[in-house]
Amino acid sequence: MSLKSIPLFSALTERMKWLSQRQSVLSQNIANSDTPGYRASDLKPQSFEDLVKGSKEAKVYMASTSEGHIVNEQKKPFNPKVEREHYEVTPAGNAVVLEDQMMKLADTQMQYQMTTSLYKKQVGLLKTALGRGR
């Protein structure tokens, strides 16, 4: 029996995958902050319903939104979407607001730390229940 067969660990693992993918998308936005015509993208927020359904049913894969974008060819389970609401666009057509992207990146990092902390706590509880914890 692996930890992935326990629903809580599976949900936490899925959350960490989503947060890692979001960090990658936000990093790509920041890297293209000077690219003319580039539009920022973000992942669709994870819903509790998708987490409850399980990781097998919630998988979608990443797709490029323009020919000029550099996209990692690995198949990823989450699909980024181009943000529609842009309140600041440069004359070259770039709609990436660095402050907004940095705030999202910091939020993603805090959520990742919280998720890994929950994962560690659950492993500790499991070890205690098995008589191996302190």
The other form holds:
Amino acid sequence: MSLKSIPLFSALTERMKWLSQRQSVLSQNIANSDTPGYRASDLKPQSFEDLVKGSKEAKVYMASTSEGHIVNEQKKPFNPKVEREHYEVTPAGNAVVLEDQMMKLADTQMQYQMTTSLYKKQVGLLKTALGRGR
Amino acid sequence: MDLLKSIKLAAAGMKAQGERMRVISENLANKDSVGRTPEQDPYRRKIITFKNNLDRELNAQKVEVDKITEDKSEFQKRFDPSHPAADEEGYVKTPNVNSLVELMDMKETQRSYKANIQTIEASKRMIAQTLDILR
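Starting from the form predicted on its own above, please write out the structure of the form predicted in complex with its partner chain.
Full assembly next; the chain just shown is listed first.
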């Protein structure tokens, strides 16, 4: 049994993956905040349903025994999407609102902190169950 | 890893902004550089443009300096007949640098640079938090 088969751990891992990818999307937006014609993008919000679905690992994939076999994609990474609605576009066509991006960055950070704390708490619970709790 | 990727992206942004700062300081420093003879042109303002370039290694849109071009707008004129570079009517061509525009650009550069630094700090904190789980 790996830690991944515990639903909460796997959900938290998924969440951390999503948050770290969002962080890189946001940093891409911020770095391009003066590039003409650049439009900000963001990830689709992760729903609780997705987290719960992600924790189920009951799917069975066909084994690929030859290189010609099409491998079933096991887990798709989260795709960044260019935002359609902008409320501020510069004359050069840049649609990155720095304040907006910083807000999202702070939000991502807080969520990440929460996720890692929950993870630590869960590890603590397991330690308690093992009889060597703090 | 996504967090390291975000640090690299922000660093590329900082590099581009640093280059922009250099161009701005060049413009500002040469604000009064006029020619020596009436035929000689004074300093021409430089413009920097950015582009985003897909970095295959990072698989992300990295910002890069596109090119540094010259501002083709007309030179300003100042009446100063005693100047060696003055034409027959007594006007001296002065650079097409507007210090107000440059200072505005400088402020924007600073703001973007700071935003990139904050991104790096945020990513760094997130990595530290991940490592904290191990403890």
